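What follows is one chain in structure tokens, specifically the form predicted alone.
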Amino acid sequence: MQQHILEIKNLSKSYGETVALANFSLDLGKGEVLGLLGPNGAGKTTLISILSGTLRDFTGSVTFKGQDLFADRGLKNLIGIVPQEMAFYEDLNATENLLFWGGLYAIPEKELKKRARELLALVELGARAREPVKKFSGGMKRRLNVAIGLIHRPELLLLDEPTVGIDVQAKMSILDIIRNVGREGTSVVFTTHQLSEVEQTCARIAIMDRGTILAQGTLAELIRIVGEKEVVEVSGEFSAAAFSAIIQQFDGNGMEVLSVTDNQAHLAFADPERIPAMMQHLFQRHLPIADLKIKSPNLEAVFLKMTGRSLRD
């Protein structure tokens, strides 16, 4: 049995009457790669910020090495850091930010300066390393970003959303990174709301959403969760409201409506022989459906019937 690196019992946390983690629980194995997937609201930022330390005044317990995470300081040294926010400083050149961050780790002078290069080679801006980081691509600022959460050899990397607001050839190569810091040996906790981010990245995902963890498991494990069926988008001008009392009319034997949402809706059929007269049912009532797709279940289902909403709400 894989012991575990990281258990979280029963995290609670409130803003007011607005409630950021509801008894969250979740534990990650030595070297896993675990995607948090879940929408903006669900809890993902308050998580990392707790686990990270800037955040206070919860409920609950974090045990990580087999004790209380909160209880040793020296714990946190072996945990790296990569914030939605750009924790560097603009005026200071790469290498500069590389050996100010992990002189704060009493990493000896000879070995920081290795480990630096090494880093900004691994994240491809060595050719970049004494240019002053104000110039930098968007891009370019994620991937020094990353680079800094790991100047330290961490044992445990969090990531809060790593590459929003990148082309897709720098979040290609934080993915990639972020592969490979797992094959290392790094347990990894990589919060996103983009389901491809976790599919091409983790090895285990766990949807999340409302502060609590909704389902977990590997993508195959977790596609089995909606079973064989088609899945029918249906995308038009029309209400929640109208949607949902029309499809009620329909005999929807083996139907299973995933969710429903204004201008949107997903549906399941264990029979795809069933989609025809849906659609006609659709029609002869003169919805306003602009678009239908039929897909194959996938991780988006997964979501949609975990939650009753996409991850764009």
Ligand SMILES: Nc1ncnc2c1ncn2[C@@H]1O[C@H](COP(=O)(O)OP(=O)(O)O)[C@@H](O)[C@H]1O
Second form
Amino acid sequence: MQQHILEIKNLSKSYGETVALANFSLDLGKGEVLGLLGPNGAGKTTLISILSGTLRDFTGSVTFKGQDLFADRGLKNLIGIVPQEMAFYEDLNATENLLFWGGLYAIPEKELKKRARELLALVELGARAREPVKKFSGGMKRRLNVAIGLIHRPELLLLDEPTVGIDVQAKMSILDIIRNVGREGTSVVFTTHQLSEVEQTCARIAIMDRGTILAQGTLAELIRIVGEKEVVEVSGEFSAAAFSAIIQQFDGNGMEVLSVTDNQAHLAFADPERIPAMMQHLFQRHLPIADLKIKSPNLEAVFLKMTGRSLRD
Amino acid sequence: MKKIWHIGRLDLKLMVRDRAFFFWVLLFPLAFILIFGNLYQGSKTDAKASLTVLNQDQGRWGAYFAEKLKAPGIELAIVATAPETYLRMLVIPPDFSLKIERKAAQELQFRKDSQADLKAGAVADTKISQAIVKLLAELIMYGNRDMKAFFAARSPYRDLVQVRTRLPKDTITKIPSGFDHTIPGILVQFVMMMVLIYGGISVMEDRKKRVLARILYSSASPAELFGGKFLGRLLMGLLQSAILVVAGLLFFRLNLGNAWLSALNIVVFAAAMAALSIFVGSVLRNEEMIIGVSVLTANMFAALGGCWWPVEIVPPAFRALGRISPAYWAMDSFHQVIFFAKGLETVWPNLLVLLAFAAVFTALALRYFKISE
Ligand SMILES: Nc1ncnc2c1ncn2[C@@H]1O[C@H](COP(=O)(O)OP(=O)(O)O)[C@@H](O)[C@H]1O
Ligand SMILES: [Mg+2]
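Got the form predicted alone; any chance of the form predicted in complex with the ligand too?
Full assembly next; the chain just shown is listed first.
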């Protein structure tokens, strides 16, 4: 059996009435790259904050390399964390930032400087290392943010939505970096609310919502949850209630309602032959439909099935 | 300890990096120093009480009286015509001798320059009263004798009367003034202002940007984080002080009295401000508010504490109110050390009060310091 570097058991955390994590459990194998997929408000940042040791008042346990993560501050030297925010000094240049953040760890100065140069090359900032960071583009800042989390050669890297708010090209480059880091043997957990990212990057994917893991496995394993079904996305000027009322009257023969929201619904069909009949049923009842798409099973369908809502809302 | 230094040093570095740094910590305070230094120039140098005697007397008594004013503490100048400038001048009128011989009452005029030193003035006053009393005593004793013989012989009643003047215990005989007052004053004001503004804003921004949280992602403890932030602000205060002290020594021949004691005073005061700035940056959420509150606080403390004008010249009620300002205690220490050559035995209570301010501000800072919004 593969050795786990991180074992999270029954983490629960509430902010007053709001439950952010509810019995959240997750294991991470050594050298594994895991994508944690969840919509906004799922509890991803709360999880990372707890693992970083900066958020208290939770219940549950976290074991890192067989030890209680919170018992020994020294374990933090083995973990790198990349927060959702660009948490660094805008008035310093990239090298100075790396040296400051690296200086918080007991790394000999010469080695630290070498590591900083190496990382700047890895995140493709070598040429602009001497410019104040505030002049950087969003993508460059994101890359620096990741580099800072890696300065002390952590065994485990946790990234909280490392690709938020940047263009596609910049995203690709961040995902490349994550894959590289994983190849070098570092265990990685990164959170995102973007399906395509986990599909491209991770061997294993976990889907979370409302503070808990709903499903996990490889991409193929997850897609099997939905089964060999066609997924139909219906859009139009309708309310969720109106759509639900009408679709209930339809005999789908194995049709599954994945999600219904105002203006959009997702249905899965084991028998694709039934799709035209369903459309006719909707039209006859004058449901204002603007668009209809048929898709083959993908992670999005799994997500819709598990959470009952689209990642985009 | 290494981490505290690492965190603190960066804040100092970022402050020095600021484009407006030299304007704020050097040019701006220098302007204040020039304005207030010239405004409160105070006493012209007058350590030995200088006394000009304008002797217009036609007879012999004028010169005889003027002789009696000679004393070690007095710089006496006896002149026949009024000079253009003088610090204080006693005028002996033309009919001085005539009136004495006729036993008629008369008045002497004593003129003072408004800027003349008060303590030296008191010495001169005393000497003049003493000379008058002596002269009167001799006149009474000798009054019926031959005046020729009187002047020829050395008066046996020469030191018949001794006059000693004592000032009430707390009389302010010397008001600190000039650049030796102004530079410490502006230094105290700018340590408050710069540490509160730079220190406050960076605590707020580091919290908002989650830089504080990120520092704790490493194995640095919250105590080390707080210690680093405190040290950074203390260093800011010391740098501001050092810049003004050096400028003062170079351009204004600043005298700091006992340099060690003045330095200790600065360190303790800067520590209080360092803690206050963490509190300010922790409770306020944006730059405008921090600047507003810092400028207001620093200037109010400066005015109350005697940074701009010496508290020695303000009404007692206002001076009493000044004690709520940490600046008051720092300025009082400076005055004791610089102007009255006092040592630790005099200023230790001031230093203790400043330490108490530092303790209260640190408690507030610890209570409100947080790593995220
Ligand atoms: N400081 C906080 N105070 C109150 N509620 C919070 C706080 N932080 C997060 N929450 C709530 O906890 C839930 C999980 O939030 P978060 O962990 O930030 O989710 P995610 O990162 O997946 O978007 C959300 O409902 C959010 O509104
Ligand atoms: Mg989040």
